[in-house]
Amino acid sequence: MDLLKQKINSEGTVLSEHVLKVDSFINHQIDPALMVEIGKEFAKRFKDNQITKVLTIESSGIAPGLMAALELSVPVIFARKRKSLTLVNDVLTSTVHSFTKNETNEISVSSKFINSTDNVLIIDDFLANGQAALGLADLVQQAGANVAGIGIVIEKSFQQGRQLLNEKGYRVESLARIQSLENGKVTFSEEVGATL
């Protein structure tokens, strides 16, 4: 997705060979026009999958998840990282470790929002080690629903996330695939001949 790549090049900051900071347009301050286009792109890629729900994780996945759900005309659900006082009965839970934040969270969703007839599209902002996507897929499976696919805004292709998801048989669609963050420069996978 060219618009996203342009935004990464112009506003993203490479903090290390493993960390890309995109807080000026995705995960702190949000660029609404970019999110609308991200939603349209996810909807285009998954339009033939009969999606009934979009599932994401708080908080950075909510904006792209909401825009995708809007384009697909389905509800969006976000998994909570912290227990809510109102989320007490019939709760689906999974454990997710964030390598960037070096913390483990128990994520949860009310089981009344996902059921066995659902065809769920998982959306997240980043794919690195795959733990958030696997945790969300686990929630879908606990509900007896189907994971129709996983949509990722930015994938760090040099980490193992995609491989783990592919080994589990999940379809993964990433809007920007980063091959390298070496020498303070973002190199996209397509620029080094990698296939999508």
The other form holds:
Number of protein chains: 2
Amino acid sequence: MDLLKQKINSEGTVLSEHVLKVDSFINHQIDPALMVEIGKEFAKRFKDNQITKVLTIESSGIAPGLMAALELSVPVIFARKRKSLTLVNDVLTSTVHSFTKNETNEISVSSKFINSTDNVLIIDDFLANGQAALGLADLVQQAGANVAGIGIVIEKSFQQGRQLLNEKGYRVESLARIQSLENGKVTFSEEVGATL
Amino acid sequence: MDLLKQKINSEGTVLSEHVLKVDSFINHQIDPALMVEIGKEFAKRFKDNQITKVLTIESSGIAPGLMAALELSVPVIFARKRKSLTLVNDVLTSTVHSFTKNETNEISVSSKFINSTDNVLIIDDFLANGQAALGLADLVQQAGANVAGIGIVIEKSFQQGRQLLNEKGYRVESLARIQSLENGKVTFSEEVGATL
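What does the same protein look like in the form predicted together with another copy of the chain, given that the last one was the form predicted on its own?
Complete assembly follows, chain above in first position.
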């Protein structure tokens, strides 16, 4: 997705060989017009898949998940990272370890919003080690529903997430695939001839 | 906002005299089309106020904040409830106590996204005791910026938040104002002749 890659080039900051900061337009400050285009691109890629629900995870997944759901004309559900006092009954839970934040969270969704007839598109802002996506897929499967695919805004292709998800048979669609953050520079997959 | 009130009447659940559950369309599962209309209504009410930024708080504020920002053609920033490892320098922080969740959180925004020339619209999903809105207003003031107003999706008018914010001189625009949740029933302010 060219618009997204341009934005990453112009506003993203490479903090280390593993960390790309995009907090000026994706996950702290958000560019709403860009997010509309991100939603449209996800919808385009999954338009023939009879998606019935979008599932994402708080907090950074909400904006892209909402915009994808808007374009697909389906509801979006965001998994919570811990239970709230008004969300205690009938919840599905899974566990996600974040290597970036070095913490393990229980994630949960109310079971009433996903059922066995659902065909669920999972959306998240980043794909690194794949743990969040796997946790979300686990919730979908606990509900007896189908994972139609996984849509990612920015994939760090040099980490293991993509491979892990593909090995489990999931279709992964990433709008920007980053091959490397070496030498303080963002190199997208296409530029080094990687298979898309 | 009639569409929102209809949705509250048809899908909201009164859990107690103080708790209204709207997790099927606002704060767990989200209805994207309704959220677009919520954004349009906020934009309409603040269209003459030269808003430069929308500020909201994770997680439930992100959807209405994003849609308001989209309609106003400005960026939205969501305050985080605790610091992340990639967001440690140059942060403004404040403290918010949630009576619903019975916990106190530090909220923070990166100082680089709000400056003294900004005219900020604060958006949140619920107004109850006003603590989140006051914390967000505190962040705006620490940045030397102006609070143009506070937009709320659902106001529980029987709690002290609205009065507290008005006493501090803030303009508050709530799309649905709930006078009472007594007897398991949602009564909107208009129905009991309250001043809007």
